[in-house]
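Have a look below at one chain only, the form predicted alone, in structure tokens format.
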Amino acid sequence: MNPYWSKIAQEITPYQPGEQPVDMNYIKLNTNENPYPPSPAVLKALAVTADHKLRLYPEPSAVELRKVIAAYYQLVPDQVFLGNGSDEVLAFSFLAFFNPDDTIVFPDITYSFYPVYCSLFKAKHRLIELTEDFSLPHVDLLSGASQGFIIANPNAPTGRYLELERVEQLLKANQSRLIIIDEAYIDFGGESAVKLINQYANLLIIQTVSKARSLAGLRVGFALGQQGLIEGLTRIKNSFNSYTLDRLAIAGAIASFQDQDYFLTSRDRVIQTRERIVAALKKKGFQVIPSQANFIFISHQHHKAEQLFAQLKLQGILVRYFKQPRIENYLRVSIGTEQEMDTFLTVISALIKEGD
């Protein structure tokens, strides 16, 4: 351990991102990227923007992008906050709304960055145990001492979706507490809680262009909420880095929202492939958790997930394996192209046949 490290650097256990191989000889189904390219309009916007103006700082509040996102969600620009990916927006949220030693509540099986941020920002956390099928239990999730709740909807890594009616029940029952809804995967089948923003001052929604809009490489995330919440996030951003988005990211994100037809076509292809693969896997004896995301969470009674993970990698297919209690026999599989998923289905079918 380096003697110059701070106490935080020494003690923290960092988030572990999915494997990003240097060579691209793999079918990459491990990091929930969109298998289809960005809109041609995005690529054109990037080419046009890559000019002599790159010597200049971008507009710090990215007002044009905020206007476009606000119009898309029928909000006003002051209800939109932008950051360098949704993870940064989430980090700013911890700083803006929670104090050290505050207690934050989230499910025991969810996005593994949440406990990392709690550790980094010295917040406490309390876990709500999901049911046996990974559903959120029908209880007052925020009873007791807590300052806020974070829910990924659809949840990661399970893909389960919490209906809008139940989201509103949480908001109504906990109006003195902040409810953060992490909607990174909402476009793949769920209904966003954005329509509830003007009714509930305690609602903050975090989204991204990385998934459904095929722009993971541009790093654009955003938060939607009432003006007071957005102002809190802006105060933190401008105390940390005023220029979180570069000119190319802003231009690309604007173009992606303006090409609605391409967005819908690409998204629908992913959904259709997901449903086809789910049906095929069930016929082969897999348990598949209901998913409204661009990935599926699968398990087989007679074949250990860790072994399947290793065998798939040897066959040139990357999926995600989480070696932790309750989900150690599950694999998370991102939805690839039709051809990629056909190959995955062929390989995993052969693997379970060999083991029988």
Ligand code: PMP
Second form
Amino acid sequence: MNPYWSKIAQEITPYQPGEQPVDMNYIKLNTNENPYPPSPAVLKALAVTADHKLRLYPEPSAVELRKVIAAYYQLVPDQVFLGNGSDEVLAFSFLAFFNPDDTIVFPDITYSFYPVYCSLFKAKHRLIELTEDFSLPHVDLLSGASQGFIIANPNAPTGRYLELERVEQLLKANQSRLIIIDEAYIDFGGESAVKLINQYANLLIIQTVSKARSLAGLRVGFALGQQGLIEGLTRIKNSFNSYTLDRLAIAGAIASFQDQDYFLTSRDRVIQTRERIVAALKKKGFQVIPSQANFIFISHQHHKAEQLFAQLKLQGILVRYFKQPRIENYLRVSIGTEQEMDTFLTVISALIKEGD
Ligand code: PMP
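Starting from the form predicted alone above, please write out the structure of the form predicted together with this ligand.
Time for the whole complex; same chain goes first.
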């Protein structure tokens, strides 16, 4: 503890991202990155943009990218907000829409950054207990005082998808509360709630180019919602950092949205691999939560997840393990290339055989 730290720096427990090892060539199935490279059109756009103009600031609202994203989702540019990764968009959402002491509701098993933002921005949170199979229960979820609801759809780390009809029920029943749908993984099989935006003023969707578009290293996330919500986010951004997106990020993201064929092909490859691996793991006796994401959440009755995690790591395969009540016997495994997943399957099959 450093004597100059503020109270908040002393008290907060920061979010812990998955490991990004530098020491060894792991098969990296631990941070839900896309195993395929970004579109060649993106790499070309980055190379072309890396020129003398880097001495200039970027256009602060990144309007060119907002136009491209708006056209892609049949919205207008004023319904699109951009940030340095969707984590930053989430952080700005807390400042734009919630006050200290507000209560924010989210599931007990979900993206572990949400409670960290609550601590950072002094909001309270209330957890909704997911059912045994990690589904959202069919009850009046938001009864009681609360100002907002955050739901990752598909959820992380389970991969479970909430049908659009249920998302709409939530929006309809809670028009006085902001509902944030974190759709970081929506492109891997779910249906986005984006078509509900013009109907529901309380809907904010957050997405990213980090997953289905293979651009986690570029740091571009975005929010979609009615104009008033986007204006609120913009007020916060412009009170924090005018230039959250750099010139390269803007150019790369534009090129990604313009290469639809590449996006669909690499996204479909991930989905196909996921389905093949799920079937194979089930045959080996694993329980697999149904996933519409680029990762799967698995457990085995006779083998402790923590041990499997450590043994996989020793053999050069990194997956994610959360030592947390209810999920301490699960592993989250990102979907890699066909070859990486074959190796994963061979290694984990040998491990469960050894232990029998
Ligand atoms: N939401 C969820 C549910 C995530 O899993 C992640 C990735 N860790 C993010 C948001 C943040 O993604 P990014 O900041 O790379 O856009």
